[in-house]
Each structure stands twice: as structure tokens, then as C-alpha cells.
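There is one chain below, alone, in C-alpha cells, taken in the form predicted alone.
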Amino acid sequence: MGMIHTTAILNKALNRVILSEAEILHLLQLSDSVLRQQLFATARLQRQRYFGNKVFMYGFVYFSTYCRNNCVFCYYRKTNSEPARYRKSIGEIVEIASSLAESGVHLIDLTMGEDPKFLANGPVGYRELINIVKEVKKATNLPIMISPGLVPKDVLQELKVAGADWYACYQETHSRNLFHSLRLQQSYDERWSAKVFAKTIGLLVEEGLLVGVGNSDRDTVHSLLEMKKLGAEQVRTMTFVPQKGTPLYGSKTNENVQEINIIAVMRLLFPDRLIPASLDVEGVAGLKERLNAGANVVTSIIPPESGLMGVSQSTLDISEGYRTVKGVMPILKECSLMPATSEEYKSWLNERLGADARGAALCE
């Protein structure tokens, strides 16, 4: 498939014609630099149509690094003795969230490992988790994404009432075999149905895909189609970074080619959705490439001096103050982009919630 074919596929995508699995695969596998640039230019054009030159900024509060799971790819897996574990108090969480709000982020992402203190401590733990959302909402009045891992349905409902707008809970892969070899002793279906349920109660959902952990290009096509089926409002992909003290630590470091191609293909398949460029893989240095591939959210903004960690790069660029709204502004400028206003983000959210509610009504 040469130049002509690639151009034809990209034109189809621009015209919102549904691409076949073979066509998606073709785009994911592009390695020729000229054709890749063509893919990225098309993705930027599609982003421009739906979002203009505006980008959303997410503040990241990783408030507990304790976890009950033993995922083979994760630095914070239960049996890893390498990371410094911490739990932030509610006061600290509110203070950090407030400083992020003042710095100009559009959303607060409250993330934790599946900490037993919150998730295996009966109603007391859940109440504490719900309270964190309530207090952060009160202090910042910003949209909130909650990433607590797998929680019961009634808790999801209470989190929404407390002020959560988003539920993030990644499969990492949509190949069941690979899922079970990565997320040891976890249920694929429970994790998936939590997201399906979250959408029915009016939460927006983020789904994520980890690359470089044994997924083939065909697996990636399958993942993208599953994300579409889910109706996720935010879709993300991240390159796996081998972590010290984990079973995969010896594996070779992945190049980012796959991730950057996937971001661009996501923009073509999900033109009106949010696609993050994470600072948690290659820090500020990798941001430009991800934005130029069609991403429209900068995630993992972390205030320096807050004692917070990142997930896949626990310290990269944090203390230097680069992972701040101010720190990423020069890169946005280089990409001819600018941060949206808080109002623009909230109006996107309301529009999406309205569209989801209309869609749900049609299905009934």
C-alpha cells in the first residue's frame, strides 16, 4: 500500500467515512516518515475542525501509592519494595488541588492505587474516598476525574453525587489473554462493566491502552474498536516504561513510534473526543510530538514541592517545575496551540453529557 492508498484512507477519515480494520491497521503500521507526517497533518486538521487551537490541561493528584493489585507492569504493584509509599491526608489533597486550580488547570484528576484503606475497609473507606471528591469539588469548583480502580456500582453513584464528572479505569489491553497475564487475578469483565455502568449514570468515561507489553497491531485495532463500542469520551494510549522491581523490568525500552501513530489514528477515529498527551512517559520533551499527532489534552500536570509522584515516570520533570501549566506553555506556542478557558472545557463537558443522555434515551 503506497502513497495513493494512504492518502485515500486519510481522505475517508477526514470525511467521517468508517474505516475498515485493514485500513486502520495500515495507518497504525506506517513507518515511512513522509507518510507518517501526512497522517499527523490529517490528525491535526481533524482536531482543528472540532477544537480549534484549544487544548485542555489536567492537574494530577496521585494521592495514594498503596495498591492491593500485583499488575506486572506497575511500579506500585503490591509486592514491589522499591517505591516510597504515601497516602496524602484530605487536607493535603485539597491544598494541592487548590494550587493546581489557581495555576489554570481545567480538571483535577484524583488518582490512587487500589488502596485497601479505601477499597477493602468497608463503608468507612468508601466514605473517605467520597469525602475527598466532595471537598476537592467544594474547594476548586472544577470538573473532577476519579481514578480509584475498580469500585462497586453504588460507590460510583455516590462519587458522582459528590461531584465526580469522570471515571477513569483502564483495561490497558482488550485481548483477554494479555489482560490476564498483565493484571494478575483480576476480572476483565468486572473492570469493563464498571465503565459501562458509569456511563449509564451520567459519568464520562476514560479508557486507556498500554503499548509495548506484548500487544500486536491487530490487538491495537481491536482495542480501538472496543473503545468505540464503549463510547469513551476520552481515549488515551501510553508507551510502557519498564519499572524497577517489577517482573518486566529487564524488558527493552520501547520506542514511541507506536504510541504516536496510535494517537493520530485515535484522532481520526474519535474526532470529537479528548485524547491526552501525557507528561508521564517522556516528560516535557515528548509533549510536542504527541500534540503534533493530534492530542488535545495535556495530562499529568503536577505541582513541584507537593511530594507527589507520577505513575510511569515517578519523578520526571516534576521538581524542576516543568510539569506545570507555565512549564508547558512554550511548547503549546511552538505547536500554535493555546489553553482553552475553563468555560470552554465545561461547555464541552456539558455538550458531551447531553449527547450521551440523548443517545441513552434513543437506546431505551
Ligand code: MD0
Contents of the next structure:
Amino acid sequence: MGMIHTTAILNKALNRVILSEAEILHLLQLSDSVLRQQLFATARLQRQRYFGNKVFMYGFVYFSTYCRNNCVFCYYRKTNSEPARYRKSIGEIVEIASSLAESGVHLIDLTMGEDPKFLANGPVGYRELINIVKEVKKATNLPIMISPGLVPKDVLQELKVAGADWYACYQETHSRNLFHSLRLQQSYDERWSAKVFAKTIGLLVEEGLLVGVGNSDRDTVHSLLEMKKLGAEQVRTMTFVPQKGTPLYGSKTNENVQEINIIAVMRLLFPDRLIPASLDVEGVAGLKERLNAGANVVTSIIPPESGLMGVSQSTLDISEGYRTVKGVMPILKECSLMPATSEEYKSWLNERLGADARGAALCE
Ligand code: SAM
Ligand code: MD0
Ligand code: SF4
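Okay, that is the form predicted alone; can I get the form predicted in complex with 5-amino-D-isoleucine now?
Once more the chain from above appears, this time first in line as the rest of the complex follows.
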């Protein structure tokens, strides 16, 4: 057992042999530092095989912090009076996105709370949202990710036509009871089927796991298998950060061991997919650890003085300008990594879409 067992599992993963649930659980639960380092080294080797030393950088534009929902973990839940909420104008959004594009990001992530102005205002609201995507595309010509929460299928379709490439919508957990205790009064199935539908119309999909909120390691194994079923092109995990003014504020701050192990296991189970290292959990100080666990996308890059906030770290490292392409460059270097070119990112997207379409055709 111990070292020999772990090495055997890692060798299987390197050879892309499908791991059993017990083997995945074993890797997720590694706590010995030597064995964890072995896991991370294997994850880096897999990343190197599929992506070389190139990483992608995502600009984050949280353009509205109004929300109709009441997710228990979230700072921006409807009933929290703490956040100073804002809604950026279309002009401001385009300007911020353009400055991000100029700074060298590969993608613009347009994120909002489930703002009723856009989602509960009939066709007028949807039209405005669609227009934001159109204008940002026109101004930057970069790939666009939309993170607007749950939106109707026909609107997703129109968002795609307007220039969206990715739909990000995180289930957080794939255990229904836990889902309902986190995303209060939301439908598990609607959230899931929005992603399934998005894939059928050629949107790339990002799925996400929130950890440190009552999930067991077995729940995590189940989630990873569900993510595989979905065929998400990008998979992420973030440690829960307790938020002022919310029910879980008093709970102890979680250590990041779970998240870091999951990032590495994701790299082994989804070697050719994108896996973020989010600056929104531990800021720049946590970037190296996430990259060294096999992540290959730096997310939550936010221009200083834009007045924009992060989600789980609303202000950390932003005004100092650390959450920028320039700010993270020294860390990439320390990890022997470098940013890809925009062309490399776009060609990855095209190849992925092509492979997905061939896969879908085979299933018919
Ligand atoms: N409102 C949209 C939605 O919920 O899909 C888009 C916002 S999305 C960027 C919000 C994501 O950030 C959540 O799905 C969750 O995974 C993550 N998040 C929110 N609050 C968090 C917290 N306190 N700690 C860690 N992650 C958090
Ligand atoms: C991030 N703060 O990448 C962002 C956000 C939404 N698509 C992403 C959670 O960490
Ligand atoms: Fe709203 Fe999204 Fe926060 Fe839930 S996670 S409260 S939907 S902003």
C-alpha cells in the first residue's frame, strides 16, 4: 500500500487507463506531502503532454452584482446588504473589456448575478444582455465566455449568435440534497440541462465544483464522474470563502488541500481539458500552488481602477494591480510556464469544437 499503491494508480492515469472510483478516492484523499508531490508531478507531466508550457489567461468582467437568487455561500445573494452593488453601462463594459484585451488576455468572461434587469424583464432585458455580448465581441474580437446564471434555451442560442463561445454555469455539487441546501429554491435539473443544451448548439461548457461546503470525498468522486458525462470542455473547483453578511460567515475558513488535490485529479481524469487556477480564492499568493497542481488557465484577471469586483474575493489584490497579466507573469515564470498566443487559444477552441462534433456524430 502507500507509495506503491499510489504510484501504480498514477501510472495507470499516465497511460490513460480508466481509474476506478476507489482509485480516484485514494488520490483525492492523499495527505502525505511526498505522495501529494508525486500526484502533482504526474499532473504537470500530463499538462506538459497536452499543452506544453503554455497557459491561457481569462479576463473577468463582473458587470452586474445584482442577483435574484439567495445562494447561501455567495456574497452577492439577494438578501445580503453588505455589498455595494453596481451595474456597469454598456460603454463601461466595452471599455473594460478592451483594456483587458490590450493587456493580453485570451478570453473575456462576462459575468453577472442573476440580475432581474436582464433576466426578469422580458425580451427587453434579454436583448440588452445579448447586445453586451455583441458589442464586446465587436470591440475585442476575442473569444467570450458568458456566466449569466440560468438563462432560457432560446436566449442561449441568441447569445451564441451574438458571439459567445463558452457558457459557464456551475452545479457546485452533483449531490442533489447538498445542491438544494446551497442553491436555495433553484432547480438542479434546469441548471444541468442548460449545460447539456448549450453543448448541443456548439457552445463550449464550463462546469464547476464548490468545495468545503459539506461535500464528502465520495461526493467529489461522483461529481467528477458527472462532469465526465457532461463532457465539459473546462472544469474547475474553488474552495468556499466565507462571506460577510451571509449565513455561513462564522464557519471556519477552509484550507485548500481538497481544492489542490482535486485540480490534480481533474488533470489526470481530463488531461486534454482546460482547468483554471482562480485568483478569486487566495489571490496571487495561491497561484503557484494551483499551477503546480496541473491547472492551465489563469482566471479572474481584473483591471485595477475599473471598479469591478471578484466573486469570492471581492477586492483582494485588485487595486494593487496584481490580478493582471503583468502581475502574474513572474509567477508563470517561476513555474516554467508562459502565456499562449491568442492564435494558439483560438485554435485550441476550434479543434475542441471539431472533436466534439465528431463525437456527437458518432453517438447518433
Ligand atoms: N450568478 C451566476 C451563477 O451563479 O451562475 C454567475 C456567477 S458565478 C461567477 C458564481 C460562482 O462563483 C459560483 O457558481 C460559485 O462556484 C463561485 N462562488 C460564489 N461565491 C463563492 C464563495 N463564497 N466561495 C467560493 N466560490 C464562490
Ligand atoms: C473566476 N471569479 O474565474 C471568476 C468566476 C465565472 N465564470 C468565473 C468564478 O474565478
Ligand atoms: Fe446569485 Fe450567482 Fe451568487 Fe447565486 S452564485 S447568489 S446566482 S451571483
